[in-house]
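Presented below, as structure tokens, is a lone chain in the form predicted on its own.
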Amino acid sequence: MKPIELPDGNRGRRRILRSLVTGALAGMLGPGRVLAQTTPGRTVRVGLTPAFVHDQHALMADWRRYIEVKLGVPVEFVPRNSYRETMDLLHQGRLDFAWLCVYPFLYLKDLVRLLAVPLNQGRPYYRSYLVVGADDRKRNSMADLKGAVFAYSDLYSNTGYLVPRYQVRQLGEDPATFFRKTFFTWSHRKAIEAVAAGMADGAAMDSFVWDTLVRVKPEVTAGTRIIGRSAEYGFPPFVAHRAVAAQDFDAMQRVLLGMSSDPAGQVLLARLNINDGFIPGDRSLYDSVVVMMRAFGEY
């Protein structure tokens, strides 16, 4: 898999704009800003899923090379437009590093390493937002959401398949009947898209997913609007794989913990939405998602 590039067609402009993006970051990180180096002679692998606005290809070309500058060695981005194609890639031993959803880490149990949780809005914590089309003055609850064309973003995403089938079990009703008809739209702006061009009645979709396209490309949101806000979850987190060496663990840890004490970080934090940067965080976080997982036999 390839690095992610800069969207141009034109090879020569695509390299100057890479040179001027690899000058640009040296000249903020300086030659001695390395916080530590990792194993010599590979490359690390980086896994990015829909838990994250990943189609921004600029911001993404500029925090890999930021991160591999810091490293200090060669690191290669790999999207995936779905949680299941991450973690197989998991599960082969073919990534090191990921950004997950909260559900498939802990699906993935002890195969994985919590690395560090972003802060959204200065917390380590996000919710699922249920949203209609803009123009449904009728619905205003996932009550009301009976019988309706229901879109789920992934099938291994909280916010946006376990949140609303738990919600609808404390309803009182079974997911698998409470809705006419249901289908996965693969991420989460995908579903917000679907309600709006009227394709679905509604769907639950990851809450900074929502704020960051809000910001971004405000008019995706726009044909739709939130009726329910969930509770808070832990925030989405980076982990590494249970093979990554100790050094190269903590490695990448200083390198996310340390993008708010850094000017360059700092500017692309605040491209990322995450403008407080990383914790370490704690596996307590997700004991809530845990419990919805174990109503469906999941955990």
The other form holds:
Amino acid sequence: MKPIELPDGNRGRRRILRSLVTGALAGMLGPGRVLAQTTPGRTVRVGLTPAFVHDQHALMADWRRYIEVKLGVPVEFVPRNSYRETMDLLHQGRLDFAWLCVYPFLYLKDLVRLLAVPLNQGRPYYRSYLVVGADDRKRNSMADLKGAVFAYSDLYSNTGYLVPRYQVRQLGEDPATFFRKTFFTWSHRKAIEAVAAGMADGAAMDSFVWDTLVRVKPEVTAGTRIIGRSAEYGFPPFVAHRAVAAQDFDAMQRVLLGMSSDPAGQVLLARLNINDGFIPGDRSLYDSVVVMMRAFGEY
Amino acid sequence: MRLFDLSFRHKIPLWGSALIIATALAVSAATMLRAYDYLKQDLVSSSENLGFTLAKTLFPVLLHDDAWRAFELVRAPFHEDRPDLPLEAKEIFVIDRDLKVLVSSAPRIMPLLAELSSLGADYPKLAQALARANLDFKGVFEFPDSDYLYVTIPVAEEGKLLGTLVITHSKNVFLPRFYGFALGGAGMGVLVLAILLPLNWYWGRRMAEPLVQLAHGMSEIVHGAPADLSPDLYAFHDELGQLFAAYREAATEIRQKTALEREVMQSERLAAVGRLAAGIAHEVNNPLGGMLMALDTLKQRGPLDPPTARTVALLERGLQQITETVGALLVQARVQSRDLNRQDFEDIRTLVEPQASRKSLQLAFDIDIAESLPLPAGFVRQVLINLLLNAIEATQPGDTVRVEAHANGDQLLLLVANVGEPPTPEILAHLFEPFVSGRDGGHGLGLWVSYQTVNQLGGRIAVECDAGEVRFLINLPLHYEVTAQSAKVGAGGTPTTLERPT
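Go ahead and give the structure of the form predicted together with the partner chain, now that the form predicted on its own is out.
Below is the whole assembly, all chains and molecules, this chain first.
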């Protein structure tokens, strides 16, 4: 687990202390009082999840700085390796914003509000990729993976858990017994690594993560081969805690939506592999996911 | 020749070298074995350290069936970017109680849930061994003909056993290090040998050389002429030094004894020759005297006709020559001679001066005696003149002939020396016998006469040749008993009446 990113210098340490105090107070007073809006010294806390390639540390530092400058308040990125932890932080009111996977977004229901949806190659959609080892020529569909070792990414992942289970069920099989063994890697990237290392025979994952890795870390994806592409689903959204005040919500949304029209923002978007930036989006983008969740009684 | 019959000159250095090389090899081999052992111990203990840490960390992870986290943990000790880490494991895996793979750092070789006994290589044997050990076993497994070493640590906590962690090591990983050690050791060994072997060789030769010389000298003792070994050859006082001292003592005694024996033999021979010569001289002298008397009578009787006179003269001269020769053989010191004095040496010098100046020789006289010595002057003069004439004859023009005389207590020491080559050994052996001559034209009686004279005076005469000089040494007692001496020399003890003609 990664420690919380520590800003440099005494100023930063004081800021953290203040934010800790603020957090503790917020915990006592309840979620509605998290943000003392635009109060000097207030820190905006943004949760990062493996919904995108969140472990490019230099990029995250630059992006945090960018948002901080645009917002005019200190910004803290809080990366977590599992959706569950980020969801817990949201439940506890310890995050203002988060980039979540679709499933947690829907699972959290009205605890969060849709803030912005990234555009993946111009459109707010992504898929689930089914991958096997690059040298595995025998398996070419989900049906071929019966009795195999399968790597899920996260219990609360759409493309890495819900979609493959749904696909197994579509085959008329029980996802609980279809595979010989399953395990969670807690990130899409590690699911790819598990398949490449031979630890798992197959895995399902976020197409955006796979496509980004192909571009920035081709050696990670080199050991895997895509054998299935799912239907399109709404892209993992940027959300705001429901307690975030309207002007803060708007300020953050403006920053994100404005990135594509700002040179520095464009550079960051390119590095994040979402060249076209963010749109406000709509909850209906995620209706097909709700259908799958209902099929498993999870919505 | 057998090895053990070799000379010490070769044997000591050879044995020393063999011992040094054997020691170097033994020490190196022992060190290398220790190094190998230590390396293995290092490997096992570092592996066990890693294993304990991993087993402790893996326990909760495996308990929660978090396969990926377990995989990340067993992969953590591997550093693919550091291939030089020598003690790195080859594989790390955990098997459960049914001997199935729970997690492995190399899932391609050991897939999840695979039966350990169904995998190739050493794994079936390892599975059997672990089954026998009931999994709850911390230890090291090695199989014959295998390049691998298996360190096992149970993954258990508070009595709950989840499986066994196995760390596989290639034995080859420490071979390069071992070879590194061995190479370093060999280098040191060669260096030590390079220093010790020449030292040993030098020391061995130094030890052996005196022994060899000693052995050589000892073998010469049989022939009565042991070599004179220099005290510098071995100047120490250890056992070898004592041996040397004893040898030198013995050698000196033997040489003296040999010289004495030779001298005795020579004087006995000379005495025998003297007796023979005196006997013949007596037998010849009596008729000779008669014959000379008869001739004298014949001449006195009246004038002889010229042919007879010539014949008589011829006979007389012939008989006279026989008389002289016989007289020369029959040497006798005349008791009635006056005492020797310094003037005698001046006379001798004057007498031989013409011969010396004819050859442009230097005569160096060093006379250190009292005015008068109780020795018969005539005999001493005769002996000295004989020796001097011989010396002048043997000396090359321009060189020097020395004469020395020293009275030393109760004896007179005389020396006649000349620069020149020594006589041949054959001549030396018979130098003082009659009719032996070192040069053409000599009748060979000079030294004989000198020897007999000195002998009769109770003295000794000897010759020394060295450093390009021939020295005659005469030693005469000042209180001689001429009667006893002449009795010893004369045939049958009868003193002769004949005198040696001057």
